[in-house]
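This document starts with one chain, in the form predicted on its own, laid out as structure tokens.
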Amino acid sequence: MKALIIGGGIAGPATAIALRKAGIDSVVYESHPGGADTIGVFLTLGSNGIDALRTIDADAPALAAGFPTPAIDMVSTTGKSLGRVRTSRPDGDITSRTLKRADLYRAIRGEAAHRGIRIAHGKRLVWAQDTADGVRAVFADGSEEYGDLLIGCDGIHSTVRGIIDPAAPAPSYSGLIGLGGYTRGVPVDAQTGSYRMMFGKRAFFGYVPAPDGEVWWFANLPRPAEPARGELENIGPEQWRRELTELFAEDTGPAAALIRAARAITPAGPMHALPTLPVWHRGRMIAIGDAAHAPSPTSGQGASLSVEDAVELAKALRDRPTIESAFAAYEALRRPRVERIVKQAARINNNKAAGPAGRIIRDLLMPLVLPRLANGEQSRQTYAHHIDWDTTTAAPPRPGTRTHL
């Protein structure tokens, strides 16, 4: 069997290596000419991430190129504690990791690379489809692939998944642009690992000190309209630092002075999600990762379910006769999972961009309500998630059954 996978971000390579302990061959093709290495700022990778890396032998090399962050203060404008959010293991034996997009798109390509997988630069996909035994897939310089089946890991704007079904919705806009940067020199009230969010009183601002003493940070800021393409492009690091130092002047904590003293700051973007996709597959074509089910980055889960994904499609394709009953079982298993926790994002943006009045409500409710939901059986459901590899991936349900909330 061979799999042609879409994307070599963090989700193809991952699924490449995934396959390949399931006995799968596969290539990865990547649109841009160089790999991904300067794309994204950092992020989190859960425990549950980890532990899929750790199922298929590769954890190591992201583990090495992040630092352990195991839980996320929160706290008001004025300073207030809303409550504290763990973000791993409760039993401990695994701690989620912040680390740069980059080291960890070159942790796990460097995996796949090591294991004799191939990946095709300067491949975009145009079109694809089922041939009679196979699927065919077109490239923008005109060469085409054949293989097996095609899995989509192109990420939240996906051509896979537009192909698969042209109805397919588009991602939604959030209400909210995400950028962030990198300052030293700056005295901050929280330990090295350990995240302080604040919901301030015109944008939400998080930072997390690093062992070599820089301060990772970023901000979201309300925009009810999205920007128009090129829009946010056009301004400039500098225009960033004059805006967002008065964005936070007015809250208690160092969101301006790290800001001022940022000794860079990155390109912004819209925030979009993809809150739910009716359609995963069709025929021997399947998007995954944020292809079909992309959270805010707001869940700090984007990179680790992608991985999960990975896992348990190659499990279903090892298991199952066929591949259609293979993203079938794939899917009735993955979809309540991940829209739970799709879910559970958006209700956070929503309080990010909080009025006047929602704000003081928040802040009433939340050191009320965080803890249920940030360290119980939330909690422990996404962090603690383990995906044992030497079971079998159960047959999918009969047509009809319900198999997603």
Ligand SMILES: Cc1cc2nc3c(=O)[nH]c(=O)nc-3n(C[C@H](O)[C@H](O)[C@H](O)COP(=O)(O)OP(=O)(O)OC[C@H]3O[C@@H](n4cnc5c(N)ncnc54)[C@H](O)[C@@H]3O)c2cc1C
Second form
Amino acid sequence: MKALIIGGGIAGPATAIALRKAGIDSVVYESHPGGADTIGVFLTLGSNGIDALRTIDADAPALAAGFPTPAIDMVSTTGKSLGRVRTSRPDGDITSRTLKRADLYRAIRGEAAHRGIRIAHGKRLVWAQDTADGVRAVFADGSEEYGDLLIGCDGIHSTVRGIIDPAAPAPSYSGLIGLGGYTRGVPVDAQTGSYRMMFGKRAFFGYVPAPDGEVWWFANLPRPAEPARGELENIGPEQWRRELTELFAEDTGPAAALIRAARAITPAGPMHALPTLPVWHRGRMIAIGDAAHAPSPTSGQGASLSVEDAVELAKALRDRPTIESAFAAYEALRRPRVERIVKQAARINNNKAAGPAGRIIRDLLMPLVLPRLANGEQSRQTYAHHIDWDTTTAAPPRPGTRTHL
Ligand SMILES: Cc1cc2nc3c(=O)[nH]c(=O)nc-3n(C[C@H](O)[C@H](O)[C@H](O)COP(=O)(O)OP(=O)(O)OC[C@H]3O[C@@H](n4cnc5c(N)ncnc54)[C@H](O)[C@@H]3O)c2cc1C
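To test you: the structure above is the form predicted on its own. What is the structure of the form predicted together with this ligand?
Zooming out: every chain and molecule, the one shown earlier first.
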């Protein structure tokens, strides 16, 4: 069996590695000529994502590229503590890590290359279809490839998703834009690896000191109307520095000072999510990772869920007798989990964009509800998730059985 994997971000190479472990060959087709690194952005790889990478023996380079970040302290605009959110497995066995997105891409791609998996760059998929006994993929450069199945790992603005279901919903805009930066020499009230996130008066701000003393920070700014294409790209770092410094001027804490002294500010982008996708697969094609279920970056789970998807899909293809039944079994397993996490992130986004009255209610209620939401069963389900490679993927439920939320 040969799989055509579309997209060489996180889900793509992770899927290729997992398929190789399951005895299935694949080639990864990536549209960017030299990789798909996003400049400068950092992210958290959850303990569940690390655990999934470990299942396919590919966790070491990602661990080496990041630093441990076990929890987040949430504070209000006045610096009042709103509670601590645990972002790792409660047993402390695996701790979530913060790392540059580009470093995570490099780490996973390196593991794929190490196993002899081919990643073809400059290959933008434009069309695909099932044939009598396989699948045909057509690329923008006019070339074609044939395989037994096609896996769309082509991210939140997926082409594969629309080929599988032309009526598929588009990602929704969260009402927030995001950007970040890196600063040295500004003292902060947090220890190395300890996140602090502030619901500021006018915007949301998070920061974490890295082991080398640099402080990594990000800001989420409410923008009710979705920015037009190119609008944010035209705003340079110095203009952001001025706007952000002013935006956080009234908040307690180091936000304004960190922004003023930043050595680098990353480009801003609108924050999107794909809450629910009715059709994940058709025939021999399936969408996984952000292409099927993108949580907003607020969740801190997009990358981790993509790796989990990769492992579960490879297992299902290993265990089920046909591609279609493997896809159905995979969806039944994954849909409830990913949609729960996507919904949680959407709720937090609403709090980030709260108006004056909403802020008062949020600051009163958050210390009461946060411990239950963030450190209880929900958190355990998210961060302690483990995939057992040796168990067999169960048969898909019979048609008509409700399998998702
Ligand atoms: C600012 C920001 C912060 C984030 N923070 C976090 C975080 O803290 N924790 C977390 O877990 N996640 C975070 N995320 C989300 C995370 O980056 C994504 O969930 C994750 O990258 C999804 O992996 P993926 O492989 O599905 O898609 P992607 O990583 O987007 O990869 C898709 C790949 O497909 C390629 N592609 C697209 N179209 C085609 C085509 N037609 N043909 C061929 N190739 C194509 C793209 O070039 C890209 O390389 C954040 C995202 C952003 C933007």
